[in-house]
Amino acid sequence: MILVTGGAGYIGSHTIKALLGRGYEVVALDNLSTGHREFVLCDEFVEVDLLDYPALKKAFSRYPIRSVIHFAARTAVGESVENPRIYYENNVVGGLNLLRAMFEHGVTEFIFSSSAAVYGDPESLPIPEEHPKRPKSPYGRTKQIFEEILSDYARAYGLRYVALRYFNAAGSDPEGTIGEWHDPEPHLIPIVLEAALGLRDHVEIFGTDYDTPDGTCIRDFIHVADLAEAHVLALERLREGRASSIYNLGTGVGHSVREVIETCKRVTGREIPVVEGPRRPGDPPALVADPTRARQELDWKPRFTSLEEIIATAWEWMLRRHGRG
C-alpha cells in the first residue's frame, strides 16, 4: 500500500488519482488545512497532521504501507517570506516526524514533493539538477533542507528515494474529476481565470523591470497530470531497484507572465483587466528546466506540451466548479 501525505491537495489528488489507474492500493493522510476531502478517490483516508506524531504512528500501524510520496507542506513564497516559522515547523519537523515513522514501520521507499525554489536566480537556462542551489525563500530553503535531510538518511539508515523538483504545476484533471482550488488562490493561471470569470477586479502583475524580454517573470508551467505521471513512474523505479535520485520536472519552455495572460485571453474569450505592481520579495527572475534527466530515467513524457492546453484543462475545470460550464 502507498501512503500519500497531502493527498486532499493539488497535486497529491491528481496523483491519487494516477496511481489507482495503475491498480495501486493507496491511504491518503491530510490535514485539511488547504486540502479538499472530496478531491480524495481513494477510500482509505487519515485525517493528521504531520506535527502529531503519536497520530502519525498510529496510521502506519492500522496499514501494510510500503511507500510514501510525500506532498504535505506549506508552498507560498510569499508566506514564507512573512512567516518563516510555520514552513520550518511543517516542512521540515513535519518531514522528519514522517521519516521517523517510516523507519519505525519498516518503510524505506520515498518519493519527495521537492521544488525549482531550491535554484534561486539561475546562472544559466534551462537549469540542470547540477545547478548551485541558492534558495532565495524560506519555502525553497525548506525544501533544500529536506533533499539534504534525504540524502544523508539514504547513506545512514537505507532510506531509498527520488526528489522531484517540480516547476510551476498549473492544469487541471483532463476528465474534470478533480482540479485546482487554492483559498487565497497563490498560483499566476487561475488567478487570471479568475479576473476572467468576473470573480476577480483585476490581475496584479509583480515586477515589470526584470531582465527578461517583456520585463515580466518567466516561468516553467507544467500540467498536473503529467507531474502525477512522474511520480508513478519514479516509484516504478525505485520498487525495480534503481538508485536513489533527483530529477527536475517541467517541458523545458519559459512563458511570461505577459505572455500567461495573453494565452488566457484566447482560450477564454475575454478581456482581463491587469494592473502592473512592484516586484515580491523571493521571485527569480525566470525558471525553465532542464527535464532530460528525467525523459531519459524514467521515460517521462508530458502529454500537456502546449501553454493553451494547459490553460483550457484549468479553465473546464474552473467553470465546472462555478456552475458556469
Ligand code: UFG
The other form holds:
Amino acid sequence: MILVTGGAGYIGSHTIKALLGRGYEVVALDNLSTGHREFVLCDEFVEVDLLDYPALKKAFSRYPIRSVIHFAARTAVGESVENPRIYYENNVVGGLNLLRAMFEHGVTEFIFSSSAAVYGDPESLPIPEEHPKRPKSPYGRTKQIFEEILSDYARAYGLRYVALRYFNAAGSDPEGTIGEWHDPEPHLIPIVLEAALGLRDHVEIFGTDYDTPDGTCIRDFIHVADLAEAHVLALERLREGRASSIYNLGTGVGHSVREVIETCKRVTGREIPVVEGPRRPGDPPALVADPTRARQELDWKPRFTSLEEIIATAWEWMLRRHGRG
Ligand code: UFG
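In place of the form predicted on its own, output the structure of the form predicted together with this ligand.
So here's everything in the complex, that chain up top.
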C-alpha cells in the first residue's frame, strides 16, 4: 500500500487519481488545513497532522504501508516570509516525524515533493538539477533542507528516495473530478480565470519592468496530471531497484505573465481587465526547467505541451466548481 501525505491537496489528490488508475492501493493522510476531503478519491483516509507523532505512528500500524509519497507541506512563498515558524515546523519537523515513523515500520521507499524554489534566481536558463541552490524564501529553504536530510538519511539508514522539483504546477484533472482550489488563491492562472469569470475586478501584473521580452516574469507551467504521472514513474523506478535521485519537472518552455493572460482570454472568450502593478518581492524574473534527466531516466514526457491546453483544463474545472459548467 502507498501512503500519500497531503492527499487532499492539489498535486496529492491528482497523484492519488493516477495511482488508483494503475491499480495501486492507497491510503491518504491529510490534516485538512488547506486540503479538501472531497478531493480524496481513495477509500482509505486518515485525518492526521504530521506534527502529531502518536497519531502518525497509529496510521503506520493500521495499514500495510510499503512506500510513501510526501506532499503534505505549507506552500505559500509570501506566507513563509511572514511566518517562517509554521514552515520550518510543518515542512521540516513534520517531514522528520514522517521519516521516523517510516523507519520504525521498516518503510524505506520515499517520493518527495520539492520545488524549483530551491534554486532562487537562476544564473542561466534552462535550469538543470546541478544549478546552485540559493532559495530566496523560508519556503524554498525548507525544501532544500529536506532534500539534504534525505541525502543524509539515504547514506546512513538505507532510505531510497526520489525528490521531484516542480516548476509551476497548473491545470486540473482533464476529467474534471478534481482541480486547483486554494483559499486564498496565490497562483496566476486561477487568478486570471477568476477575473474572466467576474469573481475579481481585474488581474494585477506584478512587475512590467523585468529584463524579459515583454517585461513580465516568465514561468514554466506544467500540467498537474503530468506531475502526477511523474510520481507514479518515480515510484516504479524505485521499486525496480534504481538509485535515489532528484528530477526537475517542467516542460522546458517558458511563458510570460502577459502571454498567460492573453491565452486565458482566448480560451475563455472573455474580457479580462488588467492592471499593471509593481514587482512582487522575491519573484525571480524567469524560471524554466531543463527536464532532460526526468525524460531520460524516468521516461517521463509531459502530455500537455501547450499552454492553451493546460489553461483549458483549468477553465473547465473553474466553471464546474462555480456551478457554471
Ligand atoms: N503573478 C501576477 N499576478 C498575480 C499572481 C501572480 O503577476 O496576481 C505573477 C507572479 O509575479 C509570477 C507569476 O505570475 O511572476 C507566477 O506566480 P505564481 O504565484 O502563480 O507562481 P510562483 O512562480 O510565484 O510560484 C511557484 C510555485 C511555488 C514555488 C515557486 C518557485 O507556486 O510553490 O513557483 O519560485 F515556490
